[in-house]
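As a starting point, one isolated chain is supplied in structure tokens, in the form predicted alone.
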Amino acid sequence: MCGIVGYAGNKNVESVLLVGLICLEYRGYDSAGIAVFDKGDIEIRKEKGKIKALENLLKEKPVDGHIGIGHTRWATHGEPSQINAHPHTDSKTSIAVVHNGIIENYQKLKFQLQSKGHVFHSSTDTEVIPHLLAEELKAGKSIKDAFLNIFSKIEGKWAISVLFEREPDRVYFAQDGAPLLIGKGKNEYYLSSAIEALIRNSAEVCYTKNKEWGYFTKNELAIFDFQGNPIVPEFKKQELKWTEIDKTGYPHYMIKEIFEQPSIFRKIIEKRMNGGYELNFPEFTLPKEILSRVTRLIIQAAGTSLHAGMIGKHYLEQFPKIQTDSEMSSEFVYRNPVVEGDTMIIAISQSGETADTLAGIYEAKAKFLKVISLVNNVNSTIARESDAFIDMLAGPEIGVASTKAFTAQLMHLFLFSLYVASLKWMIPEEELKALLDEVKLLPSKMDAILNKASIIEKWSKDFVDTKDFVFLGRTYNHPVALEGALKLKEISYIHASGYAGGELKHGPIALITSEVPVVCIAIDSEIYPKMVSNIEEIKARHGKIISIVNEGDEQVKALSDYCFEIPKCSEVLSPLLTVIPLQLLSYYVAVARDYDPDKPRNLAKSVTVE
């Protein structure tokens, strides 16, 4: 969701905040703004639209100072506009606030404040915060007591940063369920919602925890809990390199991340298999005997991660033979699931901050269940709140539409299922070795697919005016069909639906016309003849067929209007290959339609609100 930055030091704060916001723009780009101490006064600059609009405003109305906060917004309460853009202030502009998350009881608080004479200008929930603080200070409270008092009044999951006119050398911050990081430089401190904004300037980073608050100057950092007790900051070495979040010559992050998948898989294979057949998860701290006793697993996730979890269900039921359910986090939380003592929850999240998934973890822990998580950020809230976690090793993913994180999730779900099967003595050694040998071939097979990306780029121009797509897959590739449809919707804004092939004749076939392309995943498997039948049904109704087949397939190719061949592999591993042409299709269609695939409308990378 929204991105927060802050700075106190000797550099020009306008430049520092802008660079930080650009790094966080994937978290929201409806509007952006900054608040800066300029000659002792709080100066606000904010504008609707992407950060470029804020840059243009600052050229016309520059600010000068060394301490400030900034924000890039994904709208929750109130439409994208200049008025609703952050920072928000109290009536005297003596307090400025930027905020990520939701204040769930803001309407009640707003009515109370209005009854005391406070005037509001925006439609946001955020604006209650500076007015609450102003009311506390008006009553004679110190800033510390004002903070502690409002923490008990506001409800929801949130993070804030605040400037107070009475203390022009300090940047305040607080969080309860949304990420905030502190970066340490030389005679300077930085604040950010994510690591990307800290890479260039911070050798060490402190990850704040839930219900912590504090302040920093250019030379001092203080952190407290919500009872006011001091906390010793824990700094970790910052090891990411700038090249990991730079486009490195690619036109968009999304296509860069699609092409990174073979190298990521080589890294995963090296770290997880040590060149042999012994699976290795050193960061996974849950005792083996607990895993071996599990009789049921529930995978809960959202969006692309849910699609990975649906395939993970197949893996965990096929190899360790554990009954597994995959559920939407947003529904899992509220349906009071029936669970037993030997049930374990698996949470999947790229960011490690997904609000729905985090709420699912809290629900599971309230039922005294063990939780393991698959995350791409080992310092995230979800990693901290889980009993154990597995690092997906995908590296920073900036593109809003997830690609490399999805395949990294699949790979780890597959390897983890083999690991658990080994613990439970459910897989013969010969079968395990054969599967891992095939895993080692995946990077080169991915390279072969990506070397033919120009084929799909050429196709994309035929779909510029297309209004609807249908995606079909079966067994392991049904979730891939769902993922392909999601990707196309996310970045090209074409309506797309994914279905299991067997469901085609139970309703979706009514959608098929000569204007509707149908993407059919028809790789070698025991249900290949069934998929061919689906394709024949579509052909009979004049649908345009885009097929994903194995190399050498002539039967489906003859039925297809467009046919993309991928290297042969076992069906169980096929989703790791079949999804790549669908990622490329969504990317190239979006570009052909002149849309920015890195900044799809109404979306943000990290969904930190329910």
The other form holds:
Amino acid sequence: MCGIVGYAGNKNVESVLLVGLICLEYRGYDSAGIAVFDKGDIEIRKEKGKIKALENLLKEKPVDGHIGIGHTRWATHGEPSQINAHPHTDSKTSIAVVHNGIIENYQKLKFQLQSKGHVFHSSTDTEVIPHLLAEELKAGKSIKDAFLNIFSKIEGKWAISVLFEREPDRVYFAQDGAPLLIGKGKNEYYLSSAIEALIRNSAEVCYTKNKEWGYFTKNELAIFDFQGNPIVPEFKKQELKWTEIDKTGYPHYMIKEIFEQPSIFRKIIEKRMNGGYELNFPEFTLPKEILSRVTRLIIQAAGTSLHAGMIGKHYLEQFPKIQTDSEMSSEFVYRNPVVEGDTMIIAISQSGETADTLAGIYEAKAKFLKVISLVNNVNSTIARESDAFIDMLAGPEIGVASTKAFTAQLMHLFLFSLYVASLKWMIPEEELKALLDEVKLLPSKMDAILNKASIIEKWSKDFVDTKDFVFLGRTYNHPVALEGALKLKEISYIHASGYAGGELKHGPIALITSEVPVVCIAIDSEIYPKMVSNIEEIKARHGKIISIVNEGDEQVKALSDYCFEIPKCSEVLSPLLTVIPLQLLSYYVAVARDYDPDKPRNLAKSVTVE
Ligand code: F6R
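Next up, the form predicted together with fructose -6-phosphate. The previous block was the form predicted alone.
Below: every chain and molecule of the assembly, starting with the one above.
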């Protein structure tokens, strides 16, 4: 949510910042701006809309320099507009600030500053920062002391980058709870909220930690803590390849990521099963004794990751037989749950930066609970703040609507449940082997589904004007119904709700008319006959049935207006397959309605505010 970039070196800063912002555009695309030292003065260019709008402005009014900062915004305080776009400045434009996160006490600070004569132009929380710094400098403080003083005044989770006119050779930065990375090139340093902007230019990267700040020139980097003590920067080799974040010929990241799922699964199987039946999670450092002692688990996550967690609950109760709850992080944090000593928390997060989930971790730690996390970014704050983490191995996910991360999360929750079950001697070896043999077949079954994507693409044209959708599934596929509805809502803006099939008659059936398509997941399972009854009930009310069934199913097919067959597999693993046609449906409907699925309105990847 909001992306920050910075640069000091010999290159043309305007193009370096633009390229960086394009890489971070998935974090927000309401407005964008840059601040650059141009012949010693701070020059600002900012524009409402996507980065393209800023690019056009820069063509009309270019800037020239080698040092600067930039920002792409997801609005929190103040509507998307040119005035609210970052960078923000003090009244003399001698300080320019870009910011990610929220300054929670900004109103109080703004009143104090206004009473001292400071004039504000925007409705943002950010604007207090340059004014606070200006106030400190006016009182004769050094830049260092100015920073140290304001850190104790601002509350919230944030990251900033700052230019000071009086030091035109350097870029300042600071963070408390929002990510900031520094990339090292040859005679140049880069700053970014996420790795994507550093892949092409930085051989090494340093992940700053909470309550760190500093500056860089083209040749020098200095980092300090919030007491002013120097910190030795720790650089790591940057190993991501550019192709991993490129669309590689696909029209959108979302469809690329949907189609990547079989190859991700091949990688997961290779890494986690070593070609055999021995499960291993080398990065997971929690001692086995602690894991096998756990008597209760609470999974906390948000959005798509929560849907994966809801299925994870089934896995953890079925295999290691540990009582498990799955909860929205944003509710978990504030409801003061009852926990006992051997309760453990599992946080699930693709980005590893979601503020709600992070707050859940801090809440758990305050209760002295162990926290393990499942993340797609092992350098993320959530990975760092957990007692141990598992890498979900999905590779960078850029599409705002999460797809490949969901199936990678599910796979890891499944394998982790089997791992804990075997630690606790809860699963017979034969059963374990049979399940893992089935896992090995998943990539080719996913391929088989994706090879039929054009069927769903054709259907999508029929739903261009549809106003409401309903999704139904039961047991393991109830969360898949929720996920299908979420996907459709977020990228095609069609209202959609997911329900457990059994709940239909308790209210939602009132929604059913001939105008409402109902997506029914009806795969082979004990509950199949009940799902068939639900479909009959919808049919009786003239609802349009879109069914997801196993190959060879004739009964539901005969009742359906649209029927998509997936390869046979056990119910427990079925969500890994049933979700794929739903991902495709939401993608193709969004495209048919002429929306950009990679940049859904009002959304951003990596939700770093609560
Ligand atoms: C939906 C989606 C969101 C995220 C949620 C949690 O497509 O992407 O619902 O799943 O914001 O994000 P992470 O997994 O990064 O914590």
